[in-house]
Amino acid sequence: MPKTDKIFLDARELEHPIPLERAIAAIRELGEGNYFYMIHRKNPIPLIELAKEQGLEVLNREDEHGTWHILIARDTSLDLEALCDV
């Protein structure tokens, strides 16, 4: 099985617009076999819409503590459900 690299951002303590700026920079760097994983205090709808417009795979889930887990990948063969920590 090929190695999968996670690009991680904990945005829970960051103020707007820093999480979106950092997330956009990270998804620009996505290639085959890596993915972006962000945890946030809210569901970042603008980021999700932007990623989908670019044809990226997106998974967003809220855990039992109200923390959002957002995974984005360019590689459609990655199983984002399996990579999610929720």
Contents of the next structure:
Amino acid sequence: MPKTDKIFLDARELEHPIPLERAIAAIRELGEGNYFYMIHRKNPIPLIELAKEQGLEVLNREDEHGTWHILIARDTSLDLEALCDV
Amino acid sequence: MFNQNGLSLDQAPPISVVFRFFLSGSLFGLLAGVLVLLFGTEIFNADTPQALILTHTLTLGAMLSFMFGALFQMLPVIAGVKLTAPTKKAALVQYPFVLGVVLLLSAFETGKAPLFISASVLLGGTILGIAAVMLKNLLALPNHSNSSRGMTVALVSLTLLTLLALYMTGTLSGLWSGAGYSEVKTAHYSFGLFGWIALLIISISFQVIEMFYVTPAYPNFISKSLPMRLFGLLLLGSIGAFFFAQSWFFVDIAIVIFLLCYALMTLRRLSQRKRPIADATVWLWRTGMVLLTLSASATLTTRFYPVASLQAINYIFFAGFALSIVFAMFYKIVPFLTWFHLNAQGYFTAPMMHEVIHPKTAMKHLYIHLATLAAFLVSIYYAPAIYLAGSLLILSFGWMLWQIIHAWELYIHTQKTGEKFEMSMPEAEG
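Having seen the form predicted alone, could you give me the form predicted together with the partner chain?
Complete assembly follows, chain above in first position.
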């Protein structure tokens, strides 16, 4: 099974607009076999919409503490459901 | 700019919609500075036409323009409202609105009935029209946040204060006798200052302070009930004034206590930020809240000890509060919109937000703003300082105008010369 790399960003304590800037910089670097995983205090709809419009795979889910888990990948073969911690 | 209710890029307003209102707001701000130079310290006497003209240049021309621009941007983002055809709506509102403000200012100067009537038609039509569109969309929301609920109440206040203004301009142009003019006038500026300006800022802050600055949320007793309590008090004062002469005395005291609680709580929340460094927008929020606290305290004091100079100081405190928050939001919205729209269009060479407006540039504006406020305060006791205050006000709004033009030029330059990136997977080679 090919190795899957996770690009992780904990944005819970980062002030606007740093999470969005870092997330967009990270997803530009995405390639085959890796994915972006961000945890955030809010659901970053603009980032999700932007990624979807660019044809990327996106999964966003809120955990029981109200923290949002956002997974974005270029590689459509990746199972984001399985990679999500929630 | 995050929202849990949902925002599509298709729904985000085009950058020109917001920038055009900010541009006209800056130009009216420049005009306000010029008027201060022309009128001198006459502006501190509320009964003079000069005070009336300057107040409406700042509140109607400058602040309402900025607030309309911010609402076009913030309603989809923090309330999840979908405004259809925003470019068309903005254009339909802006041109007649700007003309209406100019006609109203001319009417205050000359007292001519045709000017009052034409200003009323243009301003009444545009302000009531856009408020109705925004209210219709807000009321259709299935779920309300404390912010969207507060914005709804603020827009109802804007509608009421506009209707009261139309009654007054109708009286001034001789269309009717103007029974109860004095009570209507008090209700008009009370709804304007507290029901519209303060309430809109309060409502937006419920989401913005926590979201932008990573603070704990406001306590429920403030965020859930403050907008309706303020609105209820304003209604009580306005209606009560027709039956009980002292109605505003008690209502003002209650409003002031609520505003003090809010301002002190916001300062407390800003002190609970996790990030130790404060940028210009944080300092502008702090400045605004300190000035609101001072304004509320001055209002309370003048109710018991009416001192003319304290009343003038209070005007400066309140205007300073509102402008501080307008500036804080401006320095968040302009870089974000420029950067975000270019990224959404896929420009690899899009400037970063700090390249659109450098944090040091915003900080310099904070110093200009503080110097402006200080010069206005000094001019109450030393009249020649008013010319410094007017010049600094021109510099302050000129600074904003320069930022808008700079951001727009960067935006257009990137669109013309920028490289686009492709984030999706390339086609597999056969």
